[in-house]
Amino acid sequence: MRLLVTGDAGDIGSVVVARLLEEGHHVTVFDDLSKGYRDTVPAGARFEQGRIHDTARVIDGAGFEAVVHLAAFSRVGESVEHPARYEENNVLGTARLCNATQTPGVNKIIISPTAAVYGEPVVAIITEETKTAPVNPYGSSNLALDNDLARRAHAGECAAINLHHFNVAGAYGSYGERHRQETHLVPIALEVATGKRASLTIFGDDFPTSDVTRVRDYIHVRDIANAHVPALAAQEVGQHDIVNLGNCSRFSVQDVPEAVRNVTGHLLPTKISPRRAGAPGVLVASNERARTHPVWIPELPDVTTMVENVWRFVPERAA
């Protein structure tokens, strides 16, 4: 297939358009660089930059089939910070992408947003059928998305499904996490590691857990980005899907440090420091709609192995 892929230049993206050319796709990124880089742009993917807002100047005659957007801002802490932000690149911004996309022949759609539309469930796993509830400004962006991209499947307009990925960590070969402000926490556990900082912060201990930490659902990156492969033969036009991606398993943030230490043998102190606003205690995925539709069984469940997929990614990380 001929696929546009919006948002390549960061660590989700790269990987995802990684995979596609694997499987024999052709792709075109589209990315402002603004909190990417170019070089993560895999070889044999052809690249335009641009905002997400100007897509139809590289959609007009292009021949594309099919889109895969992600090019969404994802920073919880910002999004508290700055809402219109948010509002203006990730509800704003993606509508314009969907009008661009109303030529013929783009008749499909994949979104990739995160788990924030659920907010602070009071389930212990969340499904699809999960009450979505978001806390912060970027959940509830990408809870807007979701309604107007099934608006306008319901509509005839495409077929799309949203991939809602929890944690994502772990890197594949050649490509992984590079923010220019990392938040993001193996990454951030590593530079203590190798000394680039102090300590690791660990932002509230008083949630309602086993260890009083936060609890999440952390996925490896590639297992994100092969979910992509059969999405994009899953949805006929006019259908529109939701489709968790998770392992449906629980890691304290307190686990995330001791893997760091049993890779790399440092002792990695951390310090406690009240929680983030926006933040919550609990996000645990069900994937057993992502088994049957669209047939996606997560390869690499294990923590301490996506921490040595990243450790291994920077050399100089373990030098």
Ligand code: UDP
The other form holds:
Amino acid sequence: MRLLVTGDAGDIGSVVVARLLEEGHHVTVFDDLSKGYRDTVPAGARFEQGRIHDTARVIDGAGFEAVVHLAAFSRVGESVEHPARYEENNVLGTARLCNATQTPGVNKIIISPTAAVYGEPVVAIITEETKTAPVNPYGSSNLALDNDLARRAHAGECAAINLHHFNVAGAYGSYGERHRQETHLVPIALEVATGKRASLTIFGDDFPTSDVTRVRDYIHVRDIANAHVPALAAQEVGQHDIVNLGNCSRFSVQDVPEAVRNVTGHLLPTKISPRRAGAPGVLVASNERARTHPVWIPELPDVTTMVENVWRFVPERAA
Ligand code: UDP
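Next block: the form predicted together with the ligand, after the form predicted alone:
First the chain shown before, then all remaining chains and molecules of the complex.
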């Protein structure tokens, strides 16, 4: 297929694009490089730089059959401080992108919002039927674009699938997450292991969990990328679906420094600070639906493997 992928540079997108190219798709990447890097775009993909609001100029006449939309701001803390940025980029930007896809032929859209749509769930395992109730502007922006896409699909504008991914970690060869300003737990813990940071700050030790820190369900970035392959083939115009991508596993914040210590052999000093605003306590996904529709089997569910892959992915970390 001829595909447009928005938001490739420096995040899960580079892995998604690498996998789509391996599957024989023709990929054009569209990214404004505000948070990513040009050199993370896999060789073999065409690159166009621009804001998500301006996608019409690359879509018009290009003959794309589907869009994989990954260009979203994704920091919970930033969204609490600057909610308007999330409305502008994630919600309005996605609406403009969808409007641009009205061109005949672009009739399939895959987006990847996150578990943030579920907020602070009252159930132990989150399914696609779990009530959405975001607790931060990032989650609200995810939910708004989920709903927008569902409306468009039901109106017959396109086929749409929302892949809700849980906490991403890992790398795929030379592709993985690379952020100008790191906020995610696994890469931060690895920066402590290399001495780039003095210690790992654990946000909150007063949760009703077995070790009183937050619990997350980690999923390998390659497994997320793999899920896009059957998703591209799954839907017909008019259909909309939501599929959660996780491993149904519970990994606490305290477990991460332990895994990093095991992989790197480096000591990992930690300190406790108050809860981070807007972040829920426990997020664990059922992947029952993902395993059947579209058919998808997570291949790398082990968090230590994810940490090991990230450790090897950035050469200066492993030096
Ligand atoms: N976290 C932490 N210290 C850090 C970064 C993250 O304690 O330096 C916690 C964060 O509160 C959350 C978990 O680690 O419970 C995963 O955070 P991340 O930013 O990786 O993803 P999130 O779940 O917030 O989307």
